[in-house]
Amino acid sequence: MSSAARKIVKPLVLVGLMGCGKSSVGRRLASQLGVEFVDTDDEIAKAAGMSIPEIFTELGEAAFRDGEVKVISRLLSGAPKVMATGGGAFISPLVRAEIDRVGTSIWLRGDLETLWGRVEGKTSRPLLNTDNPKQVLANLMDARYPTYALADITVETHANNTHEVVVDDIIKALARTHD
């Protein structure tokens, strides 16, 4: 175990809007941290039997968000660990609260032209299966990046850095948490 994983005494989670990175900034921060990865949209496909956007389109967001706290709840138990959480998660207030009780929130801050150059054209996007997407991500950001600011961490991403200069930024960022 390297010995920043040392200092992680709780979990970390990443926010941000679809497109940052949450997953594969995550993914690399686990493995050099030594800890098990956990994204929350896979595990609430899991719990749920079908896809992400499938839940949306049979089931509606209003039971996907249902889904997500009891999830999110599950996976914060248990031993340290670094989990992605779906872009509105961080909004729901009892998804924060859970968040504040147990881990470390990390928001992934990207700008309008990064997240769109990483998310055009995905048809896995439900949020975004409109007629004028870029719109609906520009708003998104309008509505959300307020409530992301609450994150006890915030690291930008762009197009010009890499996901791994994204996790060192991370980890500096902790280190300066725990000094």
Contents of the next structure:
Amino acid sequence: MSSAARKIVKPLVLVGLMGCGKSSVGRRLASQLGVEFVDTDDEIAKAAGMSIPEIFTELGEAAFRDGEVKVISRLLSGAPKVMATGGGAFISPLVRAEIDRVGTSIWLRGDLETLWGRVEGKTSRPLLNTDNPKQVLANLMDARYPTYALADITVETHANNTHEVVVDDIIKALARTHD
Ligand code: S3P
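Next up, the form predicted together with ligand S3P. The previous block was the form predicted alone.
Full complex below, order starting with the chain above.
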């Protein structure tokens, strides 16, 4: 076990808007810390036997949100690991309370152009399958950033800093906390 991994006593939960890099950064962070990585959207899809867009279309967003609470609560209760959550997870008061109780939340904050550059043209995000997805993303930023700001740690991500830099910033921030 690396010296960094010995410091992980709680799950590290990456939160933030679509395109902020939670999965890529999370995978890299977990490997650097020598702990397991899970993507909660992948686990929700696995549990439902459907993709995220299929869950939204066939069961509706409310069913997806129910699954999100259950799956994230289950994953939080296991061994400390790195978790990438879907963009809406930390906005749910129930999920946020669970994350606060058990884990350390880390917000990857990005500006609109950075996030848009990463999600543009992709069809895997049901909330952006609209006539003006960039405007939807901008509206979600306005609505959600005050809540993401409640995270224990905030790290900046932008087009010019690589995921490696973001991982380093997270590890430095963790070293400054007692979690
Ligand atoms: C959502 C973000 C998605 C996924 C779902 C809903 C959201 O995850 O959970 O489409 O509400 O912002 P990513 O943030 O990983 O794209």
